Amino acid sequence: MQVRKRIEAAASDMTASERKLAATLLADYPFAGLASIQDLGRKAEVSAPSISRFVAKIGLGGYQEFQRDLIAELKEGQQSPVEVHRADRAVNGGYLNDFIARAADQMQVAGDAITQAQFDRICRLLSEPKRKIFVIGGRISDTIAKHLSFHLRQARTGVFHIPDSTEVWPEYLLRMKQGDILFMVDFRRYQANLAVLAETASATVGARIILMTDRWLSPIAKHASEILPVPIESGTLWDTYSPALAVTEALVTRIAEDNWDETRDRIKAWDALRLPQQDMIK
């Protein structure tokens, strides 16, 4: 079990001075718990004791455990297909139906994993027309992110997906407010510069940081005001995203359908000012 799982589990049976730990490590996870536990101490605020009771709690055998863990979960957040890949991996039936299988067990984690409540009010920041949207993704997740993008912009007005340049990256920066969101979507092998695009917008523009990403969780995570956990191991060399995409695919179509009438008067006025084929060829 991850070590942040496990001390969610024990939040119920915290004592004040664990849950102003269990806040520390978390504002800055997993980094912080790689601090000695005399710097972490001083930084929680609580004593050297305190955090090996608390360390005892969450059901590991000490603080060189518990940093143990934690970096086992750094080193498998930064896995590349070559470390992920395992040659004797069983295939059950034919390949295709196996991989199938695996994306759809994926899929359901990812239902299970995002609450009802969470869902929904995402769906709704997503809608309110007062928020601009801003949209971007990592190398390969962007498609993910571009996917998003289309499909909010044939329901409302202010998407933006932001390019992979971070040249202009400033100049969507200027455009944001108080309030907009910034969707952002990265999973392991997380980037840098996301992260650093993520602590802008948030401290400096004062945007709100939506994040879909992995069990690992990108870097992005300590500037999120909400966190999309989707799983992505396939059990293959290349990590899966049809969790992504399902998950992608459920909020667009939840906010299309529940502002029906400005996304079908949108499409409409969308459609009629699209090139004809014809002209398009030509």
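All values derive from a computational prediction rather than experimental measurement. For clarity, a rigid core is taken as the largest C-alpha set superposing within 1.5 Å between two forms. Positions refer to the first chain, counted from 1. First, how it differs from the form predicted in complex with the DNA.
- The two forms, fitted on the rigid core, differ between these two forms by 2 Å or more at the CA of residue 69.
- Superposed on the core, the two forms barely differ at residue 268: its CA moves less than 2 Å between these two forms.
- For residue 259, a C-alpha deviation below 2 angstroms is recorded between these two forms after rigid-core alignment.
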The other form holds:
Number of protein chains: 2
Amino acid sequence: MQVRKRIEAAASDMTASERKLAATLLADYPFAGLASIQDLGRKAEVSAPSISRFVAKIGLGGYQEFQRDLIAELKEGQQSPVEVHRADRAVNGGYLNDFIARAADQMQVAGDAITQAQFDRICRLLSEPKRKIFVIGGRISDTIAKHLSFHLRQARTGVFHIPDSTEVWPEYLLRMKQGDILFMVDFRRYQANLAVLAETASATVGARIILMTDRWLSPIAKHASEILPVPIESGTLWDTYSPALAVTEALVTRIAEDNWDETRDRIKAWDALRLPQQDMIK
Amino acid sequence: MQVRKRIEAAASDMTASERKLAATLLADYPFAGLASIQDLGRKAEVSAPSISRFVAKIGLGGYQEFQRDLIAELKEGQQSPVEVHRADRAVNGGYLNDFIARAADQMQVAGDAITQAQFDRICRLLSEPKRKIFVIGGRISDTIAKHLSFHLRQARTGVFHIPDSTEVWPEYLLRMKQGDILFMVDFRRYQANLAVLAETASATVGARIILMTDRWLSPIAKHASEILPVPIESGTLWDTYSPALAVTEALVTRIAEDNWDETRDRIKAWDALRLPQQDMIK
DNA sequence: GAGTTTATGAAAAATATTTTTCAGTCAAGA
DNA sequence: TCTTGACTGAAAAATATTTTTCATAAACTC
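Please supply the corresponding structure for the form predicted in complex with the DNA (the preceding block corresponds to the form predicted alone).
Below, the chain from earlier opens the complete complex, with every other chain and molecule after it.
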């Protein structure tokens, strides 16, 4: 139940100081309740014990629980940017447009959650030629990981995409050296085997792990030295990976731009090898 | 100064656990910071002392001051969410945000370019249980195609992802019946072999081709009965596939929602088979 | 590879916060 | 006016929270 409702429900049966308290609380709801019990006491001109009793009276376990509830409400009620946005353009509707608007908003959120410095740092790490780069993702998110490794491979040497099958993992682990990068993408419905891989790579080999994950943080987080948090809630049945893809693309594009000379040469060389085969079809 | 800005400002000079902390904080800003230092520590997989030091580093007097600031911001922002949001955006620029803004624009374009009627029609085609669905993409765009087939497979039977290697294609072609769907994703640097596949499938087998492509229209277009045009120019060195992914996600989400009962059952059955293996790792 | 620096968390200490106890106050009724 | 009972806050006690200290581990440098 909402805290506000609880207060209203108990209103008929309140003492003088409790009413003072209730008024103070509701006058600046829910922020007044976020101060310490002392501060709130001062503000409402009521002693701390009265507050303690009040909180018990409205059926909560204690002042801390009371605050937790308020925060939860606030978070809940926090009008998501999506809603704000949608109100903005109320007109255009349609399933697709709606979906896209949400995805676009989540992308914005991703942009805000990743600092510029972090972005630069990760680009730099992925650019250093001495480090090898190993890339892997989860069942679904491997598509994102593939995108990364594919483009990274055009910009530099030493990029390996680790296959799904755990059987060949040791082979890749053996190839890793200290300081090499293991870039992992893991979104919810985290895979236990990826966590094991992370553990091994960081503990045994000394690889540096860069993790792209959602806000609940995959268990890999504890081994990671860089975390790229990306929102994935689309407000629908399934998650959206568009923000993750956008961030990935931003990374690889930046890296390619920074190393343009090498990238251009590599693409050229690569095309020369690929084109003759391209039309080969039975 | 906003706490978020403080974090960004200090980002260049952070240790590993501080970065983890920053990521956690920003991923669920500002609510993550409203928990107790212990809880936050648990969430970010970092010790309480590290948080204490972190808070000092970003120039605040202590955890309590940090929380007070967050609450003040929250209260501030509550007044006029839209304005605050806008203001935020304007300031922070940077490569990533810039990139994301472009991608978001392109997504809008995609939304406008696909009519609601077409979107619905394609969803319906992909939902009809009698038609089998074959999916394939180009070298890079197969990422998008994989996403489609993966999710589609959760909503229905008879979904096949055609592998890269041309050698096995005939096998798939033999399996196709008139009226089956061949969903192809092909962006510039079109692959000749895909065009051949399209030609064969439509002329010989009588499959219906749905094509997702960019505005230059892949050579497959002439065989396609539905074309989903998606913009891919990012204004940078490389193209962006975010709009394509967003459209794909919109499709599969809509389809799953429309066939929710079946989808739910399939996912459940699927999980039952998958979970026991999930932890299987050497 | 040895030595130095730096970062980290466990434990202890310090601090802040909340709850309980308890004595005083006040109002209502005899 | 006295008694009774409920309400209140000061102070103490109990808790929870935060910060400091310190030993260890990791990373970096020469």
